[in-house]
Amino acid sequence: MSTKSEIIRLGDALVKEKGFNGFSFSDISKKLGIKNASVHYYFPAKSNLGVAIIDDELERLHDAIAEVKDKQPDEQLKKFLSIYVGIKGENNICIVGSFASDLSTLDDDMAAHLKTLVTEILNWVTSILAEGLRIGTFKFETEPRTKALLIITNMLASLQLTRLTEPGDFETIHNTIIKELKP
């Protein structure tokens, strides 16, 4: 892996376990044993870095989409779910949330890079649960773009809130969003 690739990878982690404004790059420079100057050769400012980090976060949404562009929605809403399970495993935040909770501190490039992100998962996930309604594999009330809403926020929220409640929360959380979506 190259040392831009390593940097990038490190300042997600870093992002999901503290936060944006949580790490330095000398937290990063120490961590791969390299020169704070060689951080900054790759990226001249830490919102480079930021949009270099959430670029990465947005080809990878690619690849899952991708993945899974030919199954069925419930198949695909549990590749979807399955991203988070995989950050609960890390015991980490995602990253839009970990980015969201720094929003009023990202520079605007960052802030444009966050919110093309979030809209992209909005509209799989919202393109996910229209289909699933349209063909009877989903049951709901509210329109497709709301109760994607309402799953991301979900979801969201569950990586935070249940680093602090009882065991097994989250994991009655991700199943109870499946059972209510059964026709």
The other form holds:
Protein chains: 2
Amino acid sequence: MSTKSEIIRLGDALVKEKGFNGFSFSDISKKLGIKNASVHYYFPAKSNLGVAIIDDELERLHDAIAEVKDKQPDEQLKKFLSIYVGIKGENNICIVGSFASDLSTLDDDMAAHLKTLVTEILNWVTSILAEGLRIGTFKFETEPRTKALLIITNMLASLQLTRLTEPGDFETIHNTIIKELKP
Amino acid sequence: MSTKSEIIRLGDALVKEKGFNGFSFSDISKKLGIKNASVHYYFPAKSNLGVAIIDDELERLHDAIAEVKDKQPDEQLKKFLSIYVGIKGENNICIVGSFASDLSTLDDDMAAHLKTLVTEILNWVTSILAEGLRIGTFKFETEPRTKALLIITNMLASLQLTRLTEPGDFETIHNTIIKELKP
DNA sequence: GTCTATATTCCGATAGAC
DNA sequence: GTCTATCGGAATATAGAC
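Moving on from the form predicted alone, kindly provide the form predicted together with the DNA as a structure.
Up next: the whole complex, starting with the chain shown before.
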């Protein structure tokens, strides 16, 4: 893997672990065994790295969407939820929640890319739910977009909150979301 | 108001706006028209201020609970939800989501106090929902504690997320939560 | 209780050699 | 592309005068 992509990968992990304002270029250069200046060679400003991290997440989102695009809505939703299960397994929070929490400290460039990421996630989940509703895989009363907002906020905040509540709470939330969609 | 309580109030607002790692003692001293060292007189370390901010929020939670303790469950829930409506009006995020996002960067003292705050919020909402279910004010299928987790995560993350989605999304989530509880 | 002054450390960032 | 060296600034924190 190239140094640049390793920096992005490490930065991504650090955003999920400590938040964008909670890590420094030194955290990355130390773990990578290179010098601070070398990180600046790839990303002149920290905000450039922030944008790259968000864009990388967007690419992986597109991969996930493509991977299950011909499958049934319940399989697609399972794929979406599995992203959060993976993050929970690392005891981290999701990148959107981390960046969104610090929104007012991010520059316009980062905020714009973050908005794109959020929009695409919301559109994907909305379309999964709409199709599931149409063919009877799912049952719910609200607009698909509203249901998508509810499910996304459940998952996003459960990563943040269940590190402070009882063990198993994340799994309970996860299972309840799936159960309540069943016809 | 005393200087000490003004510092806590300003710190509280800054956590909601910028996150605990996104503001400094200078932000407070400048706004208060005093010097940095004066803030340190009241709170030797930043973590001491963090604990005070959390404890102050816990007190206000107790006030809110006491204020509506003899009212009907739907009124109590409305009071709970109104906390988030107020924060949304300031375009901020809630203190629990802000601190919980940065959990791994907080010291043990702050983490312990934060856990207490989260536990008490969860217990309150659980008891509101359980009582509402018992007397028929609310209708839902899960355990009251699970439903409380779902509602809290909806509200917490909607503050973070709806600054990046369409106007009105927060209100939609808010209204849907209330609607879906109706028998 | 608030101030001046200062110590220390860290951070983001850049210039220029190799 | 990575390094050394360094800058300017900001952050947390403390000592001691008033």
